[in-house]
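First, one chain by itself: the form predicted on its own, in structure tokens.
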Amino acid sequence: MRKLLTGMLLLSLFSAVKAQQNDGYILPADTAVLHKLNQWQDLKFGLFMHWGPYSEWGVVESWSLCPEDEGWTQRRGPYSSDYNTYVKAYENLQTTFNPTHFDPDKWVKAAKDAGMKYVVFTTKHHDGFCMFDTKQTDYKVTSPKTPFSANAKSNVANEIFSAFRKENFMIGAYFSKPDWHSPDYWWPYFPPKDRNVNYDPAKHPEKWQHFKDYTYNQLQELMTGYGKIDILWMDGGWVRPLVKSDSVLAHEMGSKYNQDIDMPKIAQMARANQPGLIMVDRAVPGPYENYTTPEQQVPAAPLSHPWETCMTMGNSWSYVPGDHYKPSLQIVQLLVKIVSRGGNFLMNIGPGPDGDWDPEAYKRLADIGRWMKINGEGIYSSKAVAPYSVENIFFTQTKEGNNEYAFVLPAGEDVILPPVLSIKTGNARKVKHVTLLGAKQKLKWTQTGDGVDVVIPKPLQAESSGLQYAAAFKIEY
């Protein structure tokens, strides 16, 4: 059975290889990785969390430390007028970080009820503060300098991974390759100039080797001491071998130095300890970017390789007091649009300094969960199918291809259907049955040359029908 499954996986993915070669994507050669990648693509909806001492100030995660003049790097607050004073105060947040309301089981329940199936947690962001019990630095949540270290749940990453794993979530560890706290990345001898290493690794190979060893050792800790890990989600794509390219990405990264941290060695170690590990070396096309991660956007068309939109529930990745959270309508419709293009939706919620989410986040998840319980069969284990969308109707298909789902997206929260709904699937296969998920009424329908016309019962045409956010019609062939 395993050999048959592997063969089917290779066959299903082989058809896209030609296109993938054109966009820099390289299909994993390891069949265990292919198998897990296929499982991950079926999950569709995941939880992302950015969290660290920066939540105490309610500021952007890490980026206010970066000496670049960008909108997201601006310093704010009483220490903002002087860079060195600001950095010292920022790093001193470690001494007051004490999120005593931290309860990962509460998060698991809310995420599971919302229909989420995997989690990615920030074990370390660019500021270098570790939310796990690393032995490589004292700049961590379990340090005696950190008040929360006295708490039984102080090894935050381990607590989160264990809690979600018990409920069969796929587990992802976010890890920043750059580390702005490390003296071997931002060497105190020089001031930092931008997001990149502040010295030439070619001129100081021993110092760069120290940083490579530091990175490798931290990743080894995560791959050996935190149970089964399914995804290693690495951020900071400018830490990479020097690429002489005129691409927009290379220009934005702005690095003139070779920042090679030896990904082949890291991958060999990681997969020796975590067989089948999905690796996501963001923005570095090649063998270690097993899926791509468009940020805060939904591709207009399906991509030729596995992908995931990562997007915030609020406006910010990290906790900001009074943040504006996206309406449940918008979140559900984003999920439908992403899945109709063949992607996954990784939605971020930033915990606050007390260790809990904003109550609004729980409300959104509860709304999404009610919708998913009715319509999830058209989301999970689905694939993109042409024409993908026609006006406000978006399509998905079962992997076997015997059923399609047509999601009608309204302008407001309530779905108000017309007397006759024309669903233009674009195919002429013989339709056996049409139903509306969550509705008891039997539907009359007529097959047309490019789809079906569905007669909508009067109760379902009313605002009081109970249909919210998106209505899913199941078309069986």
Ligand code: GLC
Given for the second form:
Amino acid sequence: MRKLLTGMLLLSLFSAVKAQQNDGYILPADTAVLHKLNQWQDLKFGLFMHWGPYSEWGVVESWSLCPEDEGWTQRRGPYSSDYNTYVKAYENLQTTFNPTHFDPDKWVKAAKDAGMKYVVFTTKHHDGFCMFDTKQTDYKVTSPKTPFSANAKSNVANEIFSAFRKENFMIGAYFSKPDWHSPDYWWPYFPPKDRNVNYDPAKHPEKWQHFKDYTYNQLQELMTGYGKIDILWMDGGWVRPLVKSDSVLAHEMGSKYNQDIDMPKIAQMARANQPGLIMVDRAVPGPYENYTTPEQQVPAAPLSHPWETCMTMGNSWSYVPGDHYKPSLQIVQLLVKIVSRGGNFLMNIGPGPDGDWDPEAYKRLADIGRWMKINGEGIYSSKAVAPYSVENIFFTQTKEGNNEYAFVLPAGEDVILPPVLSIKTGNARKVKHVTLLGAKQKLKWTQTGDGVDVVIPKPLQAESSGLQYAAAFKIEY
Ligand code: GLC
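Can you swap the form predicted on its own for the form predicted together with the named molecule?
First the chain shown before, then all remaining chains and molecules of the complex.
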């Protein structure tokens, strides 16, 4: 019983911290940032990509290097029984990385047809391997050690950003603050202990300064040599100023060290080069986390600040051969739920070692695109509107508030509608028109106290209607 009570207390303490974190949101003061943040919120659907030499083994990105005993850090493959041998072999993947089928225009086309409007790409993940032409290390795709360096498209991040920018995507650079290859983060003098810096920066300030400079210089390269960047998406929230050691957050972060990377200096440099840049210092509430990033989950209700769910299309962030990709039905319905709560959906596809996606990913995107062409008008530039959802009906509204959209989510692929559909918007305003997106038939409807009852003509009720994944009713006031 006592255990249970302590557990409950901890849980409520934890939610209190979470709530504080939410309250910790700081609206950017810079009007150029605010403006871009507003534009970004209209885009709703983006593409995330995790890519590096780890794709050659088809293992989790970076995490198998991390000496923490977690499900996602397990080492697999021929070298997995011995840590040091494994690390050498992992780092050696650089010498065989040669994704000759890399063709970012093909990705742009597929993403654009699916209705995606922005892209976030891993320029560097926790393993420290750079998918851009940094001058700070030769652990990079453009090093002569990497066979792909001989390819005209070897500066992969630049190729991706340029290709997507041409089609007016917003461009996001993912960058991991922790770097498990840097001798100034994991000092070879000590073995790495966990995900954190493996020495006390307070005891070795010159070493930590090196690491800060390294990070700053790499970010400066990205902010100056890669064209217009809209989002700097920084991962590894444990690299941050120390939080009080007795707090739940400190426990969660697992670090007793102050890993202050000097974000104000980074932000100043970044925004001097990229005016209006959206900064996402992930999981570090404050002035540099301009939107929050719930991971692999959809918040149950709207959040009071800009947010984005990041989620994998497969099970893994990285490429895994034969990964199970989510059905198109599920992806479309996730998008509807996220947008009805005011968020954006950043969906990840991990490119393979040959430089292309699994064919399944293209199929999903094509399905989503067909749906988006009909229903996108209720998605893009929309806002959340109470009651957000009633049973399987999810709502959005236009910014001006003159139209609402009611998305009916079926249990299976095909939309099956009842002879009379009650849409409980909770809105008593006078309705002018009700239409079903993608259907030409005029609809009869009557206004009820809390919404509209729509008469669904027989041919629109079942499979033959061709409606899939979700049907959107437009209600004009
Ligand atoms: C998780 C993964 C990390 C990945 C991130 C993306 O935290 O552990 O590898 O980059 O999600 O949101």
